[in-house]
Structure formats: structure tokens, C-alpha cells
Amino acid sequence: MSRIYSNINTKDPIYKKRYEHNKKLLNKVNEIKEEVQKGGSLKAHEVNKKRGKLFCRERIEKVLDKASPFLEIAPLAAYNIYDDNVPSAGIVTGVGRISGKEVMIIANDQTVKGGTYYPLTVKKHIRAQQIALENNLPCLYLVDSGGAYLPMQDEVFPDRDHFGNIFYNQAVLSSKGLLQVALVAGLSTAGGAYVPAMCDQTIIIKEQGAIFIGGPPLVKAATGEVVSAEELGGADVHTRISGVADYYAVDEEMGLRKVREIFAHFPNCKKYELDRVAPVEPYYDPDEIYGIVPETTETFYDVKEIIARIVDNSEFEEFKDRFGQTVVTGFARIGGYLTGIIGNNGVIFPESSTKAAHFIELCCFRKIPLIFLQNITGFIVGKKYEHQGMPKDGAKWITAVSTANVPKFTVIIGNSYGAGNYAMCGRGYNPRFLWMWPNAKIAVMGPNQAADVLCQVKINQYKRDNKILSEEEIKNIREPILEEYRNKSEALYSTARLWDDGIIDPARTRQYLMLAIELSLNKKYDEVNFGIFRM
């Protein structure tokens, strides 16, 4: 492959200004992450210490192999969503190695509302299980939860993707031979009692773990019986009498050692053999990405400058480089693995759509994973392009993305608007992982376009009533719409709602993609089977 030639001048004042701007955006995100990682309130921390319990992140750290990375999923879920402070949606999820095995870890944070489940806690838990299913990963549940957050029970209990889906997923994962292990390190109450009960193997900690459908207050209210948590569903009860749990641990350290023993005895999964050579670091420094990305997503930049700082030796074999140039397609290696990359250099035209569909076909037949670098404002509009069949050509691309048989990974590096989000493998098209950069924006259309459209609708309504608005009145209508769209398209707004798997450091994009590709190899690639391409 030939190396990309970079036109970036790191001494240019524009470069330096962009660098500082993007560093500030990243620092803001990192500051929020640091605060969120502390978990719940100071009072909850004091109570936890008094009980002699480890914090959930300490449990994760102790159970992982010493050299293991931890690929955390959606660390800023629920940020600024609820009236209450619910850091990380009250649950920490991510992938790490335990006894040499790649494992999805789902850990309740007992300092956040007693580990109870808010609507976004449920969504995050289910997302973690979906990742486990897609990548053939066993699961470890570090249980310390009071079950559903009762004041919001109507948003966590009855629907398809609500609390019950967690147990359904456990059964499905287990049926596929993906080990389900629970360490009950605190309460496991009500519906939450089924998390350890649905596992293949369960450990419970003496005088700390407790499993019951109804806790002591509910038992007293329902039957008049007075019973302690330990007598009702403690470690002794469930390992000696009921058989709900399989292993009795005298403390957390012993429990975590037992987890490691269980995974040590779990057979190794044979990895799918993807084309790989010895990895080479990029020729251009990934740190330069901060100075490449403009301060506003409305300013154009060449996506190949980003590719050059992600791929091995900055080498890229571009496909159809002279055709449909607003979409960039080509082959490159990341961490030695052969990948297909699709990036944006402008709005999508009919020819760029057919080019992308063609490229996806190539990758699918050759079993090459796909990486999408999204910076897209959408498909071209206008009479000429409608007559040319823009929806038909766009449909080819969307069909190819939807039915691709290889793992897909998406990074939103700029704009992600309208149907461009779909074609470039947005959340609805099931990428194995989807991350955003701090500068990224996502919405049905750009803020300016949305404000113009909605403002025009309002103006037309007034016109029908024979009222002509002044410039000042139009401005007063437009500005609030513009501000709302700007706020709701921000990366922090998206990640809080789990529309992505987290906001990542642009300079570490390569590392995230390497980990994601490695995880995808736990599952054999399907055979290619496209639907009908509208010709």
C-alpha cells in the first residue's frame, strides 16, 4: 500500500488554534469522566466504607488480569438527565481479561441509589449484553443492587427492552455457551434476584451478599414474619439450604479469587483468523489530529488526514479515488489487521453512494471488517439529483450496510446528520461499537438548516393569516430553535442517552479500534447474503 501524503503544517497558526480548541473539548469530557467515576454521594461512600465493602471499580480492578485494558462502555450514561445525580447510570460496564479470557463485566455501583435500576441503567445493562452476544463474550455480573428504582417503575418494568429483557438475554447467552457468572457482593433484591439465579455459576459473600424476591420489609408487610436479611437470603441459606448460589465466600477477596478460578477453567474460544501482519505505528503522529479537526463542524477538512494518523504506517490503498470523491473508500491495516475504511469528504451524491455500496460488497466477500469515520451532513438535495435517482442510489448503500456480514465499527468524528447517519452505519445499523469524538454532532439535520426550516414553517403560517413578520420577530423565532438544536446535537447529549458507546480521545482512536477488532474475532464471520439492490 502507498503512504498517504499529509498536507498538515503543525507550525501554522490555524493548526495551533484548532489544537488548543480540541484539547479543551477533550479536557472538559475528561473532567466530567473523573467526577463521574467517583460514583455516588459522599454519604453513600462513608456507609460503604463502614460496611467494609469494596467499591465497584475496585472490584473490577481486582478481578482483571494485571496487564488487562478495560474497555469501558458508556461511562457518561445518564449525565445530566435525571433530577437525581446518577453517575454512569449507576452501573459500570466494559470488557477486560480475566484469567486470560475476554469478559463483559457488568457491575452495580452500590453508592448510586443503592445500585437500583433507572431506565438508562436498564438500557446500559442490555447494551452490554448485546455487545457480549455480538462478540461471543462470557459475562461477569458484580451484583450489589436494590432492583428497579420504584418511583420510575413504569419506565423500567413492562416493555420489551425493560428489566425483564436482562434475564432473557442471560438465558440466550448461556444457551450459546457463553458463561454467565455472578458474584453477589451486596443486595440482590426483587427482580434483581434473578440476575444471580439465571447465571451458570454464582458466588455469594458471607454476611454481605443477599438474594431474595422480597426483602425483610416486604415479607413483614405481606406475612407479618420478622426476619433478617441474612436469615432470609444470605450466603449460608443459598449455598447450604436453597442451592440458589454455588460458592460460599468468606469475604470479597475470596469471592473475586473464585471468579478468576471459574474463568480459568472455562475453555478458550478459538479466534477467527483474520488477515494479519506485524503491526506498525502510524507514520504521522496521532496527536496531530487535534490540530487537524476544525473548531466548527461546518468547516471542511480531508478525512484522509485522519486516516493517516490511525492506520499502520499511514498506508492506505484507496478504492475509486477519482470517482464519487465525497466518499473516501479504501483498505488499510490497523494493529496489523486488514480493514476496509469509509470516510466522508462532503455531502453524498449518487455516484458516491454506488461507490460505497460497491466497496462494502468487496469487504463482505473478502471477510474484511468495516470502519466508518462519520463526518456527514447528509445526501445531496435538489431537482437534478432527485431526477437522477438519489434515493435509489442511497438505498443501494443502505442495503449494503444493513446486510453486511462482517463486523462494523463506527466513529463519529464530525457531523452525523440525517440519512447520512444511516448510510455511514449509525446506531440503527448495528455497528459492533460506535464512539464519538468530543467535537462530534448528531441530529436529523444541522442546527442552521433545522432553524431555517422550522422558522419558514412558522412564517408561512402567519402569511396564511395575512400577517407579515418583521426581521426582529423572525430572529426571535429562529434563535431559540437554533440554540435548542445546538444543545441537543452535542456529543455529551448523545452519550448521556446511550446513542453511542462513549466519547473517546481522538488521538487514541486507533487503540479503541484495535481492541474492538480483537474482540470481534471471538465470533466466526457469517456468509454474505445481500438483499435486493434497486438498480
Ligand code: COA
Second form
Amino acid sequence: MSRIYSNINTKDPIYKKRYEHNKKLLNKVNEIKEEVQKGGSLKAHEVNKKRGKLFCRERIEKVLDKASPFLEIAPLAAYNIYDDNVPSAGIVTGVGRISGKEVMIIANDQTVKGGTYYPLTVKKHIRAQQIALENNLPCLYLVDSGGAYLPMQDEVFPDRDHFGNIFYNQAVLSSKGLLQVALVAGLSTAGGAYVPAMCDQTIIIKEQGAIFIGGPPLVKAATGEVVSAEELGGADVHTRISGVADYYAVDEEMGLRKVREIFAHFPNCKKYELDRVAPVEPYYDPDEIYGIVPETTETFYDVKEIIARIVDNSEFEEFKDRFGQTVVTGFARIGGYLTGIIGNNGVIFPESSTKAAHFIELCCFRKIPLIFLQNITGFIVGKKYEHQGMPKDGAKWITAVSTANVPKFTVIIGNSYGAGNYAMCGRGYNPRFLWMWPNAKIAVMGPNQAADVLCQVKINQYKRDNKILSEEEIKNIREPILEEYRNKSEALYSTARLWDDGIIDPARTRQYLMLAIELSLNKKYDEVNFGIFRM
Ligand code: COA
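Alright, leaving the form predicted on its own aside, put up the form predicted together with the named molecule.
Below is the entire complex, every chain and molecule, led by the chain shown above.
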């Protein structure tokens, strides 16, 4: 493979301005993350401490192997969404190593409204289980939750991807041989009682954990019986009388130790063997990415400058470099693993579509995972290209990406607009992970295009009635659309709604991809099975 030649001049004032700008964006995200990681209110923390309980993030830290990374999923979920502050959507999820095994950890944050499930808490829990299923990961549930957030029950309970789906997923994961373990470290009430009940092995902590379908207040209201939580469904009851839990722990330390023992006795999964050589750091410094990415996503930049700062030794074997040049395709190694990379250098044309579809076929037949670096405003429009069959060629690419048998990983490094989002493996195309950079934007189209389209629709309506809109009236239609599109395409807006798995530091993209590839190897890659390519 040959090394990418970089044209970046780190002394250039434009580079410096971009560097400052992108660092500022990242710092803003990091500040929010830091705040969110504190969990609920000070008062809730104090109550928790008084009860002798650990904070959910402390539990995670203690249960992980000493040197284990923790790949946190969607830390900024629910940011600025509900009237209440619901940091991290009241649940911490992520992958780390326990007793040498890669495990998906799902931990309720009891300091956020008693660990109850808001709509986005449910969505985040289910996303974590989906990642576990796709990457063959066992799960650990650190349970401390009052179940559904009752004021929003209509958005939490009845539908397919609501609360009940959590327990369904547990059964499915278990049926695939993926160990499901619960540590009941607080109350596990009502519907929530099924998280530990549906696990393969469950530990419960003395005078701290409790499992019941109806808690003491409900029992009193229903039958008049006065009973304490411990008597109703505490550790003694469930390990000695009911058998709902399997292990009795006198405190959290013992409970967490037991978790580690259980995972130590779980057989190690044999990793799929991907083509790998010794990893080499990129020749160009990943830190330079901050100086490359422009201040607005409307300014072009060469995706190969980014590839050079992600892949081993900055080496890239480009495929069809002279053809369909707005899509960049090629092979490179990341952490020693052979990968196929697809990036954008402009709007998508028919020939760039067929080139991408061809490249995906090559990767699928050779079982090479695919990485999408998305910076795309969409497919080319206009009579010439419609006549040329743009939708047909776009469909070839979308067919290939949809039915690719290899793991796909997507990083949105700029724009993610329109059908470009589909072709470049947006959320609907099931990438194993999808991350955004702080500068990234996502929407059906850019703010200007949306404003133009909607103004044109209005102008046409007026024309039908023989009226003409004044400049002022057009401006009054345009401005609010621009404003709304700008706000709603931001990375923070996306990540709060779990349209992605988190906003990442651009300079650490390589590390995220390496971890993601490692995780994907827990599952054997499927055989090639494409649909019909429209010719
Ligand atoms: N829905 C909405 N809010 C809830 C809630 C629920 N199911 N359970 C608790 N809360 C809120 C409380 O109103 C309180 O809010 P505030 O801080 O704004 O006052 C906050 O969560 C903490 O509750 P609190 O009871 O003070 O904390 P706790 O640690 O002593 O107990 C629970 C937490 C969850 C165990 C306890 O509140 C409880 O049993 N809740 C009812 C659970 C239930 O029956 N759920 C049915 C779900 S299907």
C-alpha cells in the first residue's frame, strides 16, 4: 500500500483558525459530558450515600478489569430534552472487560428519578441490547430502578420498542448463549422486576436490593397489608424462599466480586480471525484533524486527509481513484486489521454510486469490514442525471450497503443529508456503531435547500391564485425554516435523541474504530447474500 500524500500546512493561518474552532466545539461537548457524568442532583447523591450505596458509575468502575477501556454508548442521550434534567437518560451503558470477557453493561442511575425509565431510557437500554446481539456480547445489568417513569407511560409502555421489548431481548440474547447476569443493587420494581427475573444468573444485595411486582405502597393500597421492602422481596426472601435470585451478597463489594466470578466461569468466545498484521500508528498526526476540518460544513475538504490520520502508517490502497471521484474507496489497515473505507469528496454521481457498490461487493466477498466516513450532501439532481438513471445507480449502492454481510461502522465527519445518509450507511442501514464528530450535521437536507424548497412551494401556491409573494414575505417564511434546520441538524441534537452512539473526539476516531472492530470479531462474519442489483 502506498502512503497518502498530505497537502496540509500546519503553519497556515486557515489551519490555525480551524484548529481553534474545532477544539472549541470538542471542549463544549466534553464540558457537557463531564457535567452529565455526575448523574442526578446533589440531594439524590447524598441520600444514596447515606444508604451506603455506590453511584452507578462507581459500580461500573469496580466491576471492570483494571486496565479495561469502557466504550460508553450515547453518554449525552436525553440532553436538553425533558423538562426534568435526565443526565445520560438515567442509564449508563457501554462495553468493557470483566474477568477478561467483553461485556455489555447496562446500569440504572438511581440518582435520576429513582432510576426510572423515560422514553429515551428505554431506547438506550434497547440499543445496548441490540449492540450485544449484533456483536455476540454477554450482558450485565446493574439494577436499581423504579421501573417505568409513570407520567410518560404512554411513551414507555405499549409499543413494540417500549419497555416489554427489554425482557424479550433478554430471552433472545440468552437463547443465543449470551450470558445475562443481574446484580440487584437497589429496588427492582413492577415491570422492572423482570430484568433480574429474566437473567440467567442473579445476585441480590442484603438490605439493599429488592425485587417485587408491587412495592410496599401498592401492597398497602391493594390489600391493606403493611410490609417492608426487605420482607416483601429482599435478598433473604429471594435467595432462600422464592428462588428468584441465585446469590446472596452481604454488600455491594461482595456482589460485584460475585459478578466477576460468574464471568470468569463463562467460556471464552472464540474470535473470528480477520486478516491482521502488527499495528502501526498513522504517519500523520491525528491531532491535525482539528486543523483540517473547516469551520462550516459547506466548505469542501479532502477526505483522504482524514483517512491519512486514521489508518496505519497513513497507507491507503485506493480503488478506482480516476473514476467517480466524489466517492473515495480503498483498503487500509486500522490497528493492523484490514478494512475497506468509503469516504466522500462531493455530491454523489451515477458513476460514484456504481463504484461504491462494486467496492462493497469486493469487501463482502473478501470478508473485510467496511468503514464509512460520511460527509455527504446527497445525490446529484437535474435532468441530465435523472435521464442517466441516478436513482437506479443510487439503488445499487443502497442495495449493497443494506445487504453487506460484513460489519459496518459509520462516522459522520461533516454533513449527513438526504439519500447520501442512506448510501453512506446511516442509522437505518444498521452499522454496528455510528458516531458523530462535534462539527457534524444531520438532516433530510441542508438548511438553505429546505428553505428554498419550502419557499418555492409557497411561491407556486400563490402563483396559482395569481398572487405574488413580496421579498419581505419570502424572508419571513425563510428565516424560521433556516433557524429550525440549523438547530435540529446539530450533533448535540442528534446524540440526545440516540440517532447515533455518541459524539466522539475526531482525533480519537482510530481508537473507537479499533475497539469496534475488535468487538465485531465475537461473531462469525456471515456469507455473502445480496439482493437484486437494478441494472
Ligand atoms: N415514575 C415517576 N417518578 C418516579 C417514579 C416512577 N415510577 N418512582 C419514583 N419517582 C420519582 C419520585 O417522585 C422522586 O422525584 P423527585 O426527586 O422529583 O421528588 C424521585 O423519583 C426519587 O424517588 P424517591 O422515592 O424519593 O427515591 P427512593 O430512592 O427512595 O425510591 C423508588 C426510588 C423508585 C424505589 C421509589 O420511588 C418507588 O418505589 N417508586 C415507585 C415505583 C413503581 O411503582 N413503579 C411502577 C413502574 S411499572
